[in-house]
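This document starts with one chain, in the form predicted on its own, laid out as structure tokens.
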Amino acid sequence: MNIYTFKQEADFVSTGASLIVSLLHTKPRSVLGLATGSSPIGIYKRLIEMNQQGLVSFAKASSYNLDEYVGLPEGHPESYRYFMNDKLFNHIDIKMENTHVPNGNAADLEAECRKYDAMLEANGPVDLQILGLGHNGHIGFNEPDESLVGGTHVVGLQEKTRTANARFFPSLDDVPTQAVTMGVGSILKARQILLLVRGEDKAEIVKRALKGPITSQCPASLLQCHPNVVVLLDQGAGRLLS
């Protein structure tokens, strides 16, 4: 596990999308793992400038995401498909066909659970997965628990990432108690995982995930068995880690 800390923003910022360039620089069909939330904004936004410069192409890349609420309308402003199209997706060459979200509205949830892994099975491995780090340790919305689910499932999203995340609705009633979600297995089947994680609030979690015993409580623990991790820090997050 390689884990930087950077003081500056930009340089944050440069390091993660140099990255996913230099993966496209070498397999221009690689399978991307993308993920939603604050942390990956400003890669994404650097990526569609350097995308629109001429310097990287997605057009023969394809990409599948971690999770998506359960209930929301994939045009609801705070659906994670509406975000991936609005953040980057609508600004770069990626064909749309080739970006996958799963399905939050299926009629049938579990089939689409199955169908998502199905697609990852024949498609995957992904070449380069994105994560952020709930403040409870969780990564894409696998929670703690007792134990944890390999493939995609649906979760019941617990009260304290539903109040983490209450600050893009209108209230805390408005947030969705459940998601689809890529499990901690498939996540780790990824040859490369980027761990993006920003603010000093995050740093007792990030010191818990990174530094701490691998334990289902802190789903993100799990990454230390992956031999490809590469976590970009800012000082916040990085505070406690020596």
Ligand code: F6R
The other form holds:
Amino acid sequence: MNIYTFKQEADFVSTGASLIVSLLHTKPRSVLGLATGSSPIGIYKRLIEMNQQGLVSFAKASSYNLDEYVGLPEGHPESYRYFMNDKLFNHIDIKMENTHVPNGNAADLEAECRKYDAMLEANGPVDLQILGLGHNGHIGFNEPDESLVGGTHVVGLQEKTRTANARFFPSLDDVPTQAVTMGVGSILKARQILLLVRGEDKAEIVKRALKGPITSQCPASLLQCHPNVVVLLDQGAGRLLS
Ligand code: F6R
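Condition change, the form predicted on its own to the form predicted together with the named molecule:
Starting with the chain above, the whole complex follows.
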């Protein structure tokens, strides 16, 4: 695991963006695993700029997002499909049909999960999986529990997660209670993982995830078992690491 801590936001962003850009330069047909949340936004902005300047192309790439809320109406501004279109896909040359986000409105959510896994199996493995880190140690929406699930599944969101995400909704009651998420097994199949964490409030969970025991009570700790993880932290998030 290679861990880098950055004083400057600009360096955090350019390091993350360069990893993705050099992958696309060497493998234009890359399969990208993407995340929503605040941590990758600066990197997505930089990728848009570089794409528009002709420095990188996504025309042959495909993408699979980690997760999606259950039950938000299509086009809802807080749905993860909306987020990805708005923050990245609408502004780069990726083919929309090559972008995949689980459908949280599928009539049969179980069938949707199996379909998502089958697509990942057929088109994967993911070359580079971007992850953020939840305050409770979640990756995707794999919440701490006595056991974890390998494949894509429907998950009940913990109060800590709903409360953290309530800032994006009119009230806590409006935050969905369920999501569809890729499982930890699918995440760990990626060839390379890029974990992005920003903010002082994540310092303790960063330490637990990267240096603490590997346990289902901190799903991100499983990343310690992966052979190719790059972690980018801002100073706040990295402050408890020696
Ligand atoms: C997003 C996701 C979540 C976030 C995590 C961190 O698709 O799966 O696990 O990555 O909650 O969110 P931020 O980046 O807002 O700190």
